[in-house]
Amino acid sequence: MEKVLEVKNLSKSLSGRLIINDVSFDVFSGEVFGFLGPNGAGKSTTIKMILGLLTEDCGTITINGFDHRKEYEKSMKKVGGIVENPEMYENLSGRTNIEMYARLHEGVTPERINEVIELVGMTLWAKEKVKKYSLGMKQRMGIAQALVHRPNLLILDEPTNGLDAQGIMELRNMLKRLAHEEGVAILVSSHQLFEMEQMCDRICIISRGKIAAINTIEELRALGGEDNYLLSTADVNRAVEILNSAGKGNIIKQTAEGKLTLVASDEEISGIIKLLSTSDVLITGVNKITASLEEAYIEILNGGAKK
């Protein structure tokens, strides 16, 4: 895959504070990237210095290949971005004001902007005035305004702000989309682990102004701990004493009225089962309990694993 994005030991200071603290990660074409972390850990600053909003104090932003600081403009040229709330006229139709924006861009047709509109839900009221939208409408217009111009880079800070379960999944998909089968590069910053698990390829997770780790969603998974087997059986203790007798104590991870939870692979439970059953011991239920990403997100938080 290309490298689209690169920020390498990046810095800024606010009032005297230092808000980003050497940060770096790298965003290649076809992925969805999240940009993960609790409010305030320096998601919206970090984006606003890669849209050149703000000023990096040292470190470097390299986009498509050219220097964020010395080719401002030529880095700038295939990125599209929303941060925080989009903003628009609101006097103006949602239509109008992306004719507006594809006016900084060459090559926009009409065509063009009639398919970022379906593409985001919004031909039926694309030529309603903005003032009468309600938040979600108002983000999924700016996505398509961020879209018009075909980037390969797009950026959206908490683009799930306004939007109903529904809208979610939408744009979640479309996003997904847009990057395995577009090769779009995208960087999507949110605190919601939830929608990042469902999103994203890969996922940066920064705390208080520093990176706690980059890792793939199962990579993350595996930091969470081992998969877990739940039985459902109306004799645990007999199950208890068979396991134990062939060696299989260890397995045994917690013992409830009708239950049992086991920690075994995928490989494993087949043979345990086989070895419950032909003991006379009557399974009801096999459950696997995948390993859960927040354990391993708030463990990282926590300072308990590294990238």
Contents of the next structure:
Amino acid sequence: MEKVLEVKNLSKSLSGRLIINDVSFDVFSGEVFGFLGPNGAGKSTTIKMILGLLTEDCGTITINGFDHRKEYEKSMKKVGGIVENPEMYENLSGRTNIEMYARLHEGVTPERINEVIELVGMTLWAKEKVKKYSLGMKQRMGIAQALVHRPNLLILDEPTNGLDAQGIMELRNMLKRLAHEEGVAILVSSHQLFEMEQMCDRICIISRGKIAAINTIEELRALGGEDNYLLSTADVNRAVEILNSAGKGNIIKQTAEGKLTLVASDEEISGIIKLLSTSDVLITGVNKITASLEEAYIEILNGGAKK
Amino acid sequence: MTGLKALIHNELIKSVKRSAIILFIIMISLTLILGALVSLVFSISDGIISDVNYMDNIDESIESTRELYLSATDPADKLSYAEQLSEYEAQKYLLEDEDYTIAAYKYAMYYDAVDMYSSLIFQGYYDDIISGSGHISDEILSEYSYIFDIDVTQAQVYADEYKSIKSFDDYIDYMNKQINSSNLTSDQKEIEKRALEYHVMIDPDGSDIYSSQSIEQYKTLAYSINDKHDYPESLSVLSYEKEEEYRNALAALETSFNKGAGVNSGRYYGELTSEVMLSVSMSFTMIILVVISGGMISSEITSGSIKSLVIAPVKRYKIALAKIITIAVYGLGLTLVAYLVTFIIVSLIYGGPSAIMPYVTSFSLVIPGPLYLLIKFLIYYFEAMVYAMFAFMLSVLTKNTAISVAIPLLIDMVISGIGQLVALLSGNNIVSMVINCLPTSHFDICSRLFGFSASGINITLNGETLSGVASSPSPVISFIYLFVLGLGMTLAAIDTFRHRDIVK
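Form predicted in complex with its partner chain, following the form predicted alone:
Then the entire complex follows, led off by the chain already shown.
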């Protein structure tokens, strides 16, 4: 995996307040990198600095090996992005907007423009003026624009805003395909954990302008704890007794009227069910409770876990 | 300059806005209406105002000058009053007669009479100097007073002869015959023939009664050098220094004839009309440019569309530069349209494209007419660009379109308001007020640079000179000042845009 974006010790103050404090991270080709954090954590500010909309106070941004400050034109050559809402020229058609954007890049053919418009399913609307578009349509056109010059780094700030459930699913699949099949490095920001979990390979959690953690989804899940199983049985006391006598009392997490919560892996739990049923404990139901990513997230935000 | 061309291409697509197109249409139609209106006013005023008002004035002038002439004791004063008096009387003859051809002949005859009269007075003056009295005797004056009586019958004969001339060739033949049958020396005939050639050159259709003044000027200088007599000033023998001076003046006059600049021609109203039309259309050009450039950065920042520009792999300064170049291209296009419309209309109304050429009353025009038009074009264009760059700079600094458009327009209004105030205070009439109200007329850089009126602000109408805003003491300095101002604002805009955070 090739390092496409390298952010090092980035800091930025706005009106005397430190918004971004010593942020460093890398994004590699072929991965969807999530930028997760509550509102006002500094996600957008960091993205705006990477895209050249804000100037950094200190730190370096390197894209495809080119220093952002020294070789801006070269560094931005293969970058596509949408910041906040995809703003286009309202009085012009979606296609004209993309054509204008394409003109600023090398080697974009009219066929390629058709291709990206079709990719986002906007072929029917491409010749309409942008002011007639809904937010979701603008978002789709914005993504088409960001992709038109075949960038190897795609930066999307809250890309699911305004998209319906189907649109979100399509976007998710498209981004995954771009990353995993075409090797594009994708940086996506969101404040929605669920969305990030579905989309990203790695997640960077940012809080109050600082990086709190950078983990893969699996690592994050692990931080949230092991999976739990909820056993329903009429005879809780006997079940506890059997487990204790079998030397497995340590897996009992919680007991309640008719319910028993166990911490165990998938392999362990089948043995336990077998043990209990052979001991004539009637099990009326088994529910797996996935370890909460949310827990891990909240814990990291509160300064608990580190990368 | 990779990317710059694409950026300019995009800017041209973006800035074609409905508001700008409407303004453009208003500009063209207003220019056309005003041009037609002004030429109508001039054609009426030429017949009515000058005849009625001017005649009142000229009777008064004749009366007062006659009194001054009679009461004057100093011979030099007496002479200058006599000259003035004969000039006024000649003009009166000219204006009283509706037939310009006859009037022109009367005027020409009168001019001859005035010349003779003046020289006789001079003669008398010198006689008296010699006799020691220092006064011109009444006998001498009365002796030559017959010269005032114009032979109207003879003028009619000349007029009929003149009217029988149907073509250029007829005219040249007629004049050559006159010259050949005269009792001039061969050198003098040569001067007359050359003067005739120049006359045909600057006034080919004989419609311009004023062109004879320039020709007279030419002949006076040529005769002075030829006869070694100082005709324009003292009638005494021409000094070496004076001869040098007259030779230079003659050369300058010949240059201006040869370079095709109008000299004392009837193009006067044509140029004035074109000035009014250009003032209006250039004011609109300025407004359109300010509206476009005032919103160029700020509206894109407000709408957020600037983001897709900044994300593209082009340097910031190129984005600003592309916008400035687009404004400059628009400005050039609009100025060209303004000139073209004016040129066509003035040509149609006043007959022929030469009507737009400058009207010059002295020897000062030593640059060719087309070059003069080009300089004027650039000054107009440059002035509009200064305002546009000001709006552009404000657009970058304030990120607010309304402020960026309003402030330059407000400043322009204040400046022309001052011009109006000056015109009011200096007691000028409504015409100068109207001209000064036109937003772009106040700079009048051309007259400051070249010493003659190019903008039509300092015009003489009905014997009264209408002056515009008090001119700057140093035209060169004010020109440099404007240039530096425009450039400074452009650079400030680019530099601010380069380093500024585009979004919060």
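Only the largest set of C-alpha atoms that superpose within 1.5 Å between the two forms is called the rigid core. Residue numbers count along the first chain shown, from 1. Every value quoted in this text rests on a predicted model; they were computed, and no experiment measured them.
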Cα displacement of Thr233 between the two forms reaching 2 Å, rigid core superposed: yes
Core-aligned CA displacement of Ile283 at least 2 Å between the two forms: yes
